[in-house]
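Only one chain comes next, encoded as structure tokens, the form predicted on its own.
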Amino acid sequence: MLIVGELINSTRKAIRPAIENRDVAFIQNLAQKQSNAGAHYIDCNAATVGIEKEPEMLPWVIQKVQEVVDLPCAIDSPNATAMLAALEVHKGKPMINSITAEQEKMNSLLPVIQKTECKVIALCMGDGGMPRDVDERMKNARILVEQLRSAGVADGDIYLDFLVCPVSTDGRYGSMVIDTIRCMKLEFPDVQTVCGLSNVSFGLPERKWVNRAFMVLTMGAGLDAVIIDPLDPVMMALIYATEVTLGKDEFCMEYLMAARCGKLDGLR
């Protein structure tokens, strides 16, 4: 399971002022904590500082993160100018977060993707807006896979995100994502799946329990990557345990290592 640490995101209350004030210690501390907790990528988002400032601030965030952690970043921006500026300073193989099947975003981001060896998160949303069902998500997925393949992106570097909606507004939304993951794995077995899962619990009390349950269910359906808060020890312990039970942890090595390092204590 590939884990993208979600915490350095300017939509979060404490992050935007930290970016605007160039609070190096705050940003670097958060990056180190996520790395130590088991993240493989650090998501970096500076979008809320504004369109004019983002091309300057996003590269700054990435540079400060990579000064203290030996990890690649998920460069999280809809702004092609900011994305290009960030790619110029990034070290290692980045993850571009994200493109959609909307024509305008395709036109602006595909040329960027063609120039870069990268992983790509692709949101299964088209010009019709938020997809209503499994069929519409799969229709958008097919467009994205075709376009990204044409841009030279290998199937293993494509991460389809099927757009989690709150179950508090419609109880079918969670199972809809799970069903879509299963359908995608049948049609595109080498394409990856990713989920920003915390939206599933929006509007509910004690949200972490819903997030954790949804995490296990999506992994069982074939989820390959997740954008989460890696500082939730119970969530991380469940990921290790679920990988073992699904046969995705050869000789249980990751689980055993996590146990030795005290990373399974969250279940006690």
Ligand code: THG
Given for the second form:
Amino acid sequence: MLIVGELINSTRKAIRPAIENRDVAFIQNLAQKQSNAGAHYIDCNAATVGIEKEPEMLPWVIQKVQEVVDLPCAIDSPNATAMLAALEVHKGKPMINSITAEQEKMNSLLPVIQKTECKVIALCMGDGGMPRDVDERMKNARILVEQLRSAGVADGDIYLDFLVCPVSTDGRYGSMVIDTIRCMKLEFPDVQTVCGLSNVSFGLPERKWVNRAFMVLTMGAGLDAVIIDPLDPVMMALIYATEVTLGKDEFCMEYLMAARCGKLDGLR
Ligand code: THG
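Next up, the form predicted in complex with this ligand. The previous block was the form predicted on its own.
Next comes the full complex, this chain leading.
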């Protein structure tokens, strides 16, 4: 399971002021903690500082993060100018978070993707707005896979995101994502799947339990990558335990290593 640490996101209360005040220690501490907890990518989002400042602030965040952790970033921005500026300073193979099947998004980002060795998160959203069902998600997925393939992106570098919505607003949203992951794996076995897991629990108390249950279910359906708070030790222990039960952990090495490092002590 590829883990993208979600904590450096300017929509979070503490992050926006930290970015605006260029609080290096705060940002770097969060990057280090997520890396130590097992994140493979650090999501970096500076979108709430505003459209004029983001092209300056997002590259700054990425530079500060990569000064202290030897990890690539998921560059989380809706703004093509900020994305380009961030790619200029990024070291290693970045993850572009994200492109959609919306015409304008495609036109601005596909040429950038074509020139960059990168992984790409593709949100299954088109010009019709939020997809209503599995079919609409699959329709957008097909457009995205076709366009990204023709921009030279290998299937293994495409991460389809099926847009997790809160189950508190409609109880069908959870199983809709699970069904879409299964469909996708049948049609495009080498294309990867990702989700921003914590969206599922918006509006509910004690959200962590819902996130953890959804993690295990989506992994069972074939989820390959996830955007989460890696500082939840119970979540991380469940990921190790689920991988080993799905036979995705050769010789149970990761599980054994996690146990030896005290990473499975969560609820004890
Ligand atoms: N898909 C992709 N990218 C994404 C998402 C997705 N990026 C953003 C988001 N969804 C994933 N990241 C977060 C980051 C923080 C929270 C949830 C998802 C979060 N925030 C608290 C809240 O809103 O209640 C606020 C916490 C605070 O203020 O400290 O939980 O789906 N590709």
